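In the block that follows, a single chain appears as structure tokens, in the form predicted alone.
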Amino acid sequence: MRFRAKMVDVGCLNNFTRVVNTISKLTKTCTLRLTTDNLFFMLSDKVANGGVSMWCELSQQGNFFDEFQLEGVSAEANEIYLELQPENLSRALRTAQNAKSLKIKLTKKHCPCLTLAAELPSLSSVSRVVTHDIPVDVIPRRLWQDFKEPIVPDFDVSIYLPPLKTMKNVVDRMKNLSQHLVLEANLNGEMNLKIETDLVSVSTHFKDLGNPSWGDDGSQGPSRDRAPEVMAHTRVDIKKLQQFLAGQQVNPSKAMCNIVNKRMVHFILLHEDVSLQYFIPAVA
């Protein structure tokens, strides 16, 4: 297996750094899947068992890397799966913010590593290079089947989200009042965030958000026969929702939410060459 890549464009490096920073806020450990066309950051905790799940896809061809070479485990399986701690990658990228170039390479030292070499600006003719070795675990091919792209669940309502900073401010205030939050929405573009306890009941209402079209006929697919004013709702752990909103640095051009009634909330963030899906299970 071989992997090496190089970044020169500062804008691409900054975009990549923002994505990695977001991933590092969402999970302590994740799987990095390398293919000839895309990079994927994956977290496959079982939603059915109460864990969150994440799938982040980056289109790398000419969008992030100026050079990209990959030789996978075999000719027919030209991919590499690595387990790593994204915080280590995020920390290494902080030293490369003003770099003239950044090289990333899969190496074998005391253990398998992603080696990042950042060439920093210098006032002299001697270049300054800062190197970071990030330990990784190579995932054998027999386990790849555990990391399949999640299927968009049959949702009841899909809705565009309000500005994420606004939503974060609301959730930050609510978390001091309850451990759980009810997120509900309908096909009229209305969404509510609610908490209800024995002592207090608080709700925030958003209107005119709009509903994405999923079906070929412009409908919402599975929910096309649903009455527009009827709310679908899911009760989630407020800390998991807060973590998702607090860690977001992708600055999406589109942010959507699919509500699978009483079962889960599926968030989708889209920005140019990056897509991030995040699943939060319901709580009883």
Partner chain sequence: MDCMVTGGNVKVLAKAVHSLSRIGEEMYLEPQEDGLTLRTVNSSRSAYACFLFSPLFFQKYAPCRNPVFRCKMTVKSVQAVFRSLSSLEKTVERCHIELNREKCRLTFTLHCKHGLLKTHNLSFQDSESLQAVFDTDSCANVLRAQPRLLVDTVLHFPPSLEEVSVSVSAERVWFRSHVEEGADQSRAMLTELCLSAQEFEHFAVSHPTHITFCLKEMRGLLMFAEASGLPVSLYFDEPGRPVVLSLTDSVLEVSFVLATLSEESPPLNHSNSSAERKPNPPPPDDFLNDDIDSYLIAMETSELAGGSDCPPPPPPPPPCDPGVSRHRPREGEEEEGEQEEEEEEGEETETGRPPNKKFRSLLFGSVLPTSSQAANQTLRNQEVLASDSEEEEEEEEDPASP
Contents of the next structure:
Amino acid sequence: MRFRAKMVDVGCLNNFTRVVNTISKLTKTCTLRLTTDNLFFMLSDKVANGGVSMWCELSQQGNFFDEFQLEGVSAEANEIYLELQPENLSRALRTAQNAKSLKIKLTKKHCPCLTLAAELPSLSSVSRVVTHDIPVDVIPRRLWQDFKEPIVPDFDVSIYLPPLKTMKNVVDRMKNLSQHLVLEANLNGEMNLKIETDLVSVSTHFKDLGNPSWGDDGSQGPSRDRAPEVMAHTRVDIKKLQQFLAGQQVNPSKAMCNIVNKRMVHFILLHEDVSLQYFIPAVA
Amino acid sequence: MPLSTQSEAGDDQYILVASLDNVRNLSNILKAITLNDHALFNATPNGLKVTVEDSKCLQANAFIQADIFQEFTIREDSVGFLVNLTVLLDCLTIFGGSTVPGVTTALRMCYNGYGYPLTLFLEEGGVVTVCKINTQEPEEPIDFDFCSTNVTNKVILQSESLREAFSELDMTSEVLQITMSPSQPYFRLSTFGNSGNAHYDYPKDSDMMELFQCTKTQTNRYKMSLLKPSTKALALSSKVSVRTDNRGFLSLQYLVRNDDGQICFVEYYCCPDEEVEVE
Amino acid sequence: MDCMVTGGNVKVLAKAVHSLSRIGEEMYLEPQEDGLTLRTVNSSRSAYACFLFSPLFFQKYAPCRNPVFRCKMTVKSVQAVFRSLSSLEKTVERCHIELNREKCRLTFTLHCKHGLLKTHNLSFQDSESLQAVFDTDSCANVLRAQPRLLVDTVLHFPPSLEEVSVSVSAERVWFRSHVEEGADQSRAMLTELCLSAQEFEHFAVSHPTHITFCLKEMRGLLMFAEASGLPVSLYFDEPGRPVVLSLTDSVLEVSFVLATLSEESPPLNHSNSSAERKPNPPPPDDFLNDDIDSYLIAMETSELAGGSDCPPPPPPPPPCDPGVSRHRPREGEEEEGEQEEEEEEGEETETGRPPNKKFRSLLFGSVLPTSSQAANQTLRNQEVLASDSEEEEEEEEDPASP
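Moving on from the form predicted alone, kindly provide the form predicted in complex with the partner chain as a structure.
Up next: the whole complex, starting with the chain shown before.
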């Protein structure tokens, strides 16, 4: 099992770093899946048990890496699954931001590691080399089924998100006032964030957001017969929503959410060659 | 943009309606008096007065005159209620604490009278937030009975110079001692902490001293925990007047200019911890 | 004692105080003929810092003559005098330091703009002299670099990292994270930075070696160095002997003396290092040493449920000299010829700060303030950082030494 990749373009390095930074803000531990075409950062804290789950896909087609060699577990299963702490990866990348080149490879030191080696500019003709060994756990093949790509749920309403910065500011304040928040939206492009406690009730109203069309006929997919002004809503833990919003480093080119009435909210963010899906379950 | 499009059923029932094009003209000044959660709002046709007290020894007041507001309609001589100040500030700053140049949040604040919540309509960039905050019956604020005829010593300083001293105050000192005198050291702040004492002296002829009227030497001590929060008011203001009366009561008055350059006032009253008269 | 510091030197003095606060809690102040020294030592006596300001640093300098004055006070109280570093330059015109012996007060008076006067009357205690004797001339290895280089180097390591290992060869230096043996060792992220000798102003390695010392304390020095812009020199030789970091200019001498781990042996986790042989550059970029498959096979056949329990990894790959002991001598193992042996009498085992437990050297002897016979203490009783000369003589027969 081997993995080795190289990055020389500063822009790619910055992009990759931003993605890893976002992941590191969303979770302490996650699974990295390497295939010949893609990289995935996955977290599956069973949504049914109240945990969030996350699926982030980076397409290699986006040429993050200049060289990419992978020999997976076997010929038919040409993939590698590693469990790691994204904060380590984030920290390692941070110190390599002005690197002339960055190599990443799977190694075995005191334990299996993802080793990053960056060649940095120096005051002399000899480059500085910084190496970071990030401990990882190799996930055996028999457990791979736990990490399947999530299916888009049978949602009631799908809607484009308002500017994430505005959403984040509002949610940050709401978090001071309440533990839970209701997120609701309809097919008229309207979304509300609402909190209510003994002391105070606050509701923020977004309009003209637009609803994405799923399915070939341009209809809303599963929610065909729904009256446009009827709201689908879910009550979530504000901390989880705040954490999701706080992690975002870049304005995505497309941002939307799917609401399954009283069950969960499914966020999808797309930016260039990266897609991030985040599921927040409902609370009672 | 004012929220004129907001049609509210029973609009004519509100006994108080106050609107601002820029909510910061209210939220900033309220931040200067956040000693604790309990804030007493008192509105009269002259404007709004917000009072916060601490342990019966300290009182902070913020004054925002009626002409600061774009709309200020009051249907009674005096409207008063008690509201949670922290919650109110979170609502007023719902779109974020920091300013983005060119973007302001508009506010319309409405109150229906006793038993009704304080209703806030905030709007920024087409997004509207509605807040309803529960209120309680107003309480009588303490009357510190501080009147200018009893003032023995008065100075007016530029806030900038006092700001540095306040931010450096030795917090291991339980008291802040203020000495005012027609002779040396003129105006002195002193602390007595774990590793020694410290004195900050402002001479009467300093260019930071705008007014110096001290008639007799007075040294008074005040609880540090009560006065330290006034640092917030100092940060916002351009000038501060410091006065003590014959009982040793302290009055701090801050001149605050809001985003539009209009003037508002904040004042603090504090009882002395013990009185030390030094001849 | 009566001194006056003016202009930009006030900030230098302030930075020195803040820098000292990174090492110890008490500051020892001693005004002498040759200048004012400010010193501190950490609680486990494994780090010492000294700032000597020559009389030229001051606009006016009058030390105490009869009797000589030495005192100590909490570093926090002095930091309170120089609280906001950024505004110091802009507002403080001069700083007056004066001793009031009867009242036991050391008074710092800052004369600021606009006529503002800040007076701090600090209480102090009489103390013995705190002194480390060290001889940088006898160190086998000397490196000197612009502070920027070292600041950039330590930036690669997480702020929480306690210790760093430094290895040198004739042409290169490696800085590497040092992780204690223990439960967390296998899960820690390890970082290594390799610099070429060319990046240094001076690089004289006569004895390739590998030392480990406290990174946090080095950061304390770098904080001052970066502001001063003065080049930083590192003096060291074998593991166990302290490393000295210093900078000087015409009016100031700064020395930080840090204990190093004694008896280095190659850490189990890094196949690149060994104290016994010259450290090599990192292995060429290939996969030969990094074969995961055998590891995986071991995992797949393990009885343990779940993928994340790792069975003990197979033995590390070849390049370890079999002659080298795998175990570090730690608490309890007394080595013969250890120069610090004598100093351990009276040493209190520190429980509060993990890395210091391992540093066996106690740099100083009895400077503990239990008794106040300050006047009668002589240098002889104040043990030293440098090795005990009697023991060293035998070791210095080493033909490799210059």
